[in-house]
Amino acid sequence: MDEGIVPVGGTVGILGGGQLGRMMALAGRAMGLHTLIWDPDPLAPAAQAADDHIVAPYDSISALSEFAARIKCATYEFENVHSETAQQLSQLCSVYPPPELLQVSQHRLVEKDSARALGLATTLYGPATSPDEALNAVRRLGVPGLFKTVSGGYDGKGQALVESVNAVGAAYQSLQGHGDLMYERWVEFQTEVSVVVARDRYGKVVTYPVTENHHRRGILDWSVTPAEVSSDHERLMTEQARDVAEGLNLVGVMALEFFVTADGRVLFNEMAPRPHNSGHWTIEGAWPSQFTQHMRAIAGWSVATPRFLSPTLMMNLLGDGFVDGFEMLPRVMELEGVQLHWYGKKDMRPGRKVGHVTIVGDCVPRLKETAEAVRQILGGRCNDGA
């Protein structure tokens, strides 16, 4: 047997202990793989599903040595993991997706440049590393637009809206101290979608159906598959996802987000080299799930050609709706086609993803009706407490 392949009974290491790591661990357990989590939080949700948990800072040399010694290969469950840690770890064991891909996704300018180099169209963007450069970028690219931190930031964090040239100074100042910035021209899009792509160590690439995404207050609210896009658009995005997976040497699962504009253009937005929130629908709506697919790929097993099983809607549950308890959740489960996924987080703070529901059915309109029924049971508080 290839020594690089993780056999049944072998251990995969996961950097990060959030809900994605939890679902990776559950998928690995079903395959006979053990998992070791490394996360400084002793209450990390993934630790509830993993075989063991190293509680230590990500820059701990002793933790790095112990982690590498106990696993056959490693992955990460969030793209803001310290790239230095991933690089150091790759000197001791295999790390997938490669740390080089992690570095691309961690820098928004490099990410956009890499996508363009691979033939993808993007939004208009440019660096804004100084007040003068920021003002020039806004004048050159036009308004409205967004200043964004080039690294860090997620779920709408690390952004400032610019609606006029006169607003540049205040918007730029609001993000000072958060590192280098970029400016991106606002896109009037018709649909926001994502494609989950997987690639194994042997070069096989597979994709899942395109998913349509809807956000509220910068956080993904709900996704539905299949997306309401043309077959030509679906074909283009699928091809581009494959091109990125091959061009950046992906091993594992990655999600690419796109905008479809009113005039029919497809624009790349961003990538995440890991299982993605918009791919949670695959747990019930496809075979295999994105998490099983990811564990197969990083462990050296071959990826499987996905089968679409059913139209599926995924709805995020945020901490806003559960500060008073969880007594309404059993009622949600009484609805036909609904499955609850609870992440085991202790702190129900606003904006924090604490679970999701998936809804399966025979057509998208009925899925939306059931999703509205879920909202009503939970008091309309699935996302922002409104």
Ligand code: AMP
Given for the second form:
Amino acid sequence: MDEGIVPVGGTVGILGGGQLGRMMALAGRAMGLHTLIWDPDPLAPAAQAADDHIVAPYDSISALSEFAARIKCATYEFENVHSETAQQLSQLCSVYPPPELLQVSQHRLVEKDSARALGLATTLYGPATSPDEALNAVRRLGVPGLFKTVSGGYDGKGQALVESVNAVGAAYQSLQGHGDLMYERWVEFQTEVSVVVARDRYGKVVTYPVTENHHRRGILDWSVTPAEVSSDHERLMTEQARDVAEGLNLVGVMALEFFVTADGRVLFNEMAPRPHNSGHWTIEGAWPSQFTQHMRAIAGWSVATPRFLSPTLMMNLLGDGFVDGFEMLPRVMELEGVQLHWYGKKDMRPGRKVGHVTIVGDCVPRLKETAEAVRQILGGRCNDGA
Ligand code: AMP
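Go ahead and give the structure of the form predicted together with ligand AMP, now that the form predicted alone is out.
Next comes the full complex, and the chain you just saw is listed first.
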């Protein structure tokens, strides 16, 4: 057996202890893989599902050596990992997806440049690192548009809308102190979609059917697969996801987000080199799930050609309403085709994802009806609370 392959009974290290790490640990466990979480939060949700947990800040040198010594390979479950930690870790053990890919996804400009170099189209964009450059970018690229922090933003955080050249100063100011900014032209999209792609160390690349995503308040609210897109668009995005996976040497799972515009263009928005919220449907709606696929790939096993099992709708549950309401959770499973996933978070801050609901069924309109019934039961506890 190859040196770097994690055997059954071997340990995979996961940087980050959120829900993605938790679902990775659960998938790994089913295949006999142990997991070690590294997360400063003693109550990290992934720690409840993993074999062990190192509670230490991400810049701790002693934690780094202990982590590396106890695992066969490492992965990460959020892309705001200190890139230094990932780099240092890669000197000590294999890290998948490769830290170079992580760096690309951590910088919005580099990310879009890399996608374009691989043949993907994007909206117009450019750097806005100083007030002058910001004003020039808005004048050159046009309005409306968005200032975005080049790194660290997620769930719509770190963005400011610019509706007119007069509004540049205020929008720019609102993001001051959050590092370098970029500007990008607003996309009048018809649909937002994503593609989950997996690649193993031996170069096999597989993709899942395209998922349609609906955001509310900048946070993914619900997703449905199959997406309502033409087969030409589906083929194009699938090919582009493969090109990115191969071009950036992916090992593991990643998601690519796209806009489909009313005039039929497909524009790449961003990538995440890890299992993705919009791929949670694969736990019930496909085989294998994105989490199983990720663990197979990073462990040095092969990825499987996914089988699409059922139209599936995924709804996020946010922390807003869950001070009480736990007794309502089992009730949603009285509805046909519904499965609850709960992340075990102790901190139920508003806007925080605390679980999700998957709905499987025969057709998308029926799934939407069931989703409405779930919303009725949960009241404001989905994504429409605060
Ligand atoms: P992002 O962090 O880039 O994924 O942005 C979060 C959400 O903001 C996206 O899922 C879109 O709904 C919206 N968004 C981001 N960039 C644009 C854009 N250029 N035009 C229109 N909507 C956008």
